[in-house]
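Next up: a single chain in C-alpha cells, the form predicted on its own.
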Amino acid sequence: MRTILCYGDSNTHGQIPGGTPLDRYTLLQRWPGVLARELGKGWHIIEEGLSGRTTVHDDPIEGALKNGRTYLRPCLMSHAPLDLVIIMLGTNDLKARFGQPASEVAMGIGCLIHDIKELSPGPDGTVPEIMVVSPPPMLDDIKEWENIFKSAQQKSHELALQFEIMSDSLEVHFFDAGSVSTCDPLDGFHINAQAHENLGVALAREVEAIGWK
C-alpha cells in the first residue's frame, strides 16, 4: 500500500465556489477523492486541505493556524511513512496583506520542500517523492474579494513558471493545474466540480508516470 499526502488550501479542502469553508464538494468529488478513484486499490490518499492556508505565513487576520509550514511537520509525522507528498498552495500568499511577488511565493514552496526532505518521512526514513502543483490562475473578476486580493490576478498567472523553476532546482516533480482546470466565475479563485474531476484524473496519470522503483 502506497500513501499520498495531498497538502493544500481551500481548493484541496473542496470549498464550493462562492460558498464558505463549510460548503464543500463531497469526498468523492474533491480532487484527492478523484485521485484515489483513479489510482484504485493499493493506494491510500490523505486529504489535508485548509481554507486560507499559506505556504509560510502567519495570517495576521485569520490566525497563525493558516501557516502551512507550521503544520506541515506534525502532519508529515502523523501520517508517515509517506510515498508521495503533493503540495498545492500559493493562492493565499497573494493576498494584499502579504505583498508577495510570485517569485517569493515560490520561495515559500521551496521552504516546504526543504522541510519534507529534512524530516524524511518516507519508507525507512527516506525522502518521499514530492510533487508541486501550481494552482489555476485567478480570474479577473473575483467579486467581493477584490480588495483582499488586490493586484493578485496577474501574479497568479506567474506562479506556474516560478513554481516550475523552484521544482526543477530542488529536483521534485511539478504539475500545472491550470493546464487542465480553471477557476469558477462564481468567485474567481475556487475550482468547481468539473475542475476537481479534471485535476484528479490528470494527477493520477502524473503519479503513475513517476515510475515507482
The other form holds:
Amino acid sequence: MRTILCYGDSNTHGQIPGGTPLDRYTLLQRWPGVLARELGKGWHIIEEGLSGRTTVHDDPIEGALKNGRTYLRPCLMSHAPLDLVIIMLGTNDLKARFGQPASEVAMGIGCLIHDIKELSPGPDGTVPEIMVVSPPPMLDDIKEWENIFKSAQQKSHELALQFEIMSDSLEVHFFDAGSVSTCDPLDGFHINAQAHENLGVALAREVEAIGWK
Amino acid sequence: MRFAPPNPLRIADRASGLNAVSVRSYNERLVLSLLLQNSSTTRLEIGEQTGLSAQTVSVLVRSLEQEGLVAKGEAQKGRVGPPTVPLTLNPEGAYSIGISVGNRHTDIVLIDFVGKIRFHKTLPNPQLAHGSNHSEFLETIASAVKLLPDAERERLAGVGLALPRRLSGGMDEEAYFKALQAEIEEQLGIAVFVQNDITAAASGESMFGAAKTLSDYMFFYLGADLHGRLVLNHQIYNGNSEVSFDVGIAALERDLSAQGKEVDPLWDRSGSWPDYGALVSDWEERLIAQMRASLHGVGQFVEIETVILSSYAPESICRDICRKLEAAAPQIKAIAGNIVPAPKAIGAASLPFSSRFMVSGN
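Counterpart to the form predicted on its own, namely the form predicted together with its partner chain:
Let's see the whole complex now, leading with the same chain.
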C-alpha cells in the first residue's frame, strides 16, 4: 500500500465556488477523491485541505492556525510513512495583507519542501516523493474578495513559473493545475466539480508517471 | 537550510528553439543518450540505469519535454503494479543536416531526431579552391539548410560534414577539419561538425542503425575502397593509419570494364545492380579475403565477434557478402548495415546530435 498526502487550501478542502468553508463538494467529487478513484487499489490518499491556508504565514486576521508550515510537520508525523506529498498552496499568500510577490510565495513552497526533506517521513526514514502543484490562476473578477486580494490576479498568473523554478531547483516533481483546470466565475478563485475531476485525473497520471518500482 | 533565490537556469530558457550547447547538463545528455539507444523507455528505467532519483529524472524529463525533444506516450496498463508511461524522442524535436563527399558524388541528407531521412539529394562533388579550405562547401551547405522548412529551422542542431582522407591533401586531417569547420561556421552562423567519412558512417550505424545495441564490433565500409574501423565500448577508434584497401567497388568496376560491361549502375543509389554473374562472386572472394585478413590482424589483440558491413551498394549484395564471410569465419556474426541509401551522409548528420545531446562514450 502506498500513501499520498494531499496538502492544500480550500481548493483541496473542496470548498464550493461562491460559498463558505462549510459548503463543500462530496468526498468523491474533491480532487483527492478523484485521485483515489483513478489510482485504484493499493493507494491510500489522505486529504488535508484547509480554507485560507498559507505556505508559511501566520494570518494576522484569520489566525496563526492558517500557517501551512507549522501544521505540516505534525501532519507528516501523523501520517508517516508517506510515499508522496502533494502540495497545492499559494493563492492565500497573495492576499493584500501579506504583500508578497509570486516569487516569495514560491520561496514559501521551498520552505515546505526543505521541511519535508529534513523530516524525511518516507518509508524507512527516506525523503518521500514531493510534488508541487501550482494553483490555477485567479479570474479577473473575484467579486466581494477584490479588496482582500487587491492586485493578486496578475501575480497568480506568475505562480506556475515561479513554482516550477523552485521545483526544478530543489529537484521535486511539479504540475501546473492551470494546464487542466480553471477557477469558477462564481468567485474567481475556487475550482468547481469539473475542475476537481480534471485535476484529479491529471494528477493520477502524473503520480503513475513518477516510475514506482 | 538554504533560503537563497532558486537557480532558474534550466527552465527560464523557454525559447522555442534549442537551448545553447553549453547549458545542457550532463544528466540531460544521459537521459537523451538512453532514449537514442532505446526507441522507448520509462522514467523508472532511466532511474534504474542512471542511478538518479525519481524526482531528479522528473525534472530532467519535464525540461526536455518542454523543449520538445522528448514526448510522453500513453500509460501502459495491465501489468502488475502502477501503469508505466513510455517516453520517446520527439522526431520533430531536432533536425540535422549531413553532407558526405564521396568518390564521385556528394550526398546531402536532412534527418529528424530519430534518424529518419526527410530529404536526400545527390550532387556533383564540390571543387576545392586555392587560398581557402573550401569553396563550394558553403553553397552545398546553404542548399542543404534550404531543404528545411522555415518553421523548423530553429530546431536545426547543426550540420555534419563527412570528408574522405584524400580531401585533406596530405595535411594533418584533424587540423584541416578544424580550420574548415571554423571557416564555414564563421561565414554561415551554423554549428558545423567535420569528421572523417568512414568514422562518420560508423557513428551513424551506431546511433541509428544495425549497431545500435552493440558495444564492440569491427566496422567495415564498402565504398570505392574497403575501409575499417574498430569500435570498442561504443568508442570508434579513429586512428591515423591509412586503413583502406583497393578491393572495393572501384576494383569491381575495373574488372567489369575489362570485360566491356556497363559500370555506371555501380555508383548510383538505386539499390540494385545488373546481374554481373561470376565477376561479382570473384570480386566478393577477394573482398572477403581482405576482411578476414583485417579481422585476423585485429584478433591478435581484441576478440571480435561481430562485423558490421555498411555500404550504399545494394542490400542484397551486402547480405550476400555477410553470409559468405560467416561461412568462411564461423566465429563471426556479420550484419549488413541498414542505413540506406547514404550511410556516410546520415553518419555525418548524426554528428551534431552526438555532440549536442549525448554523453561521450555512447
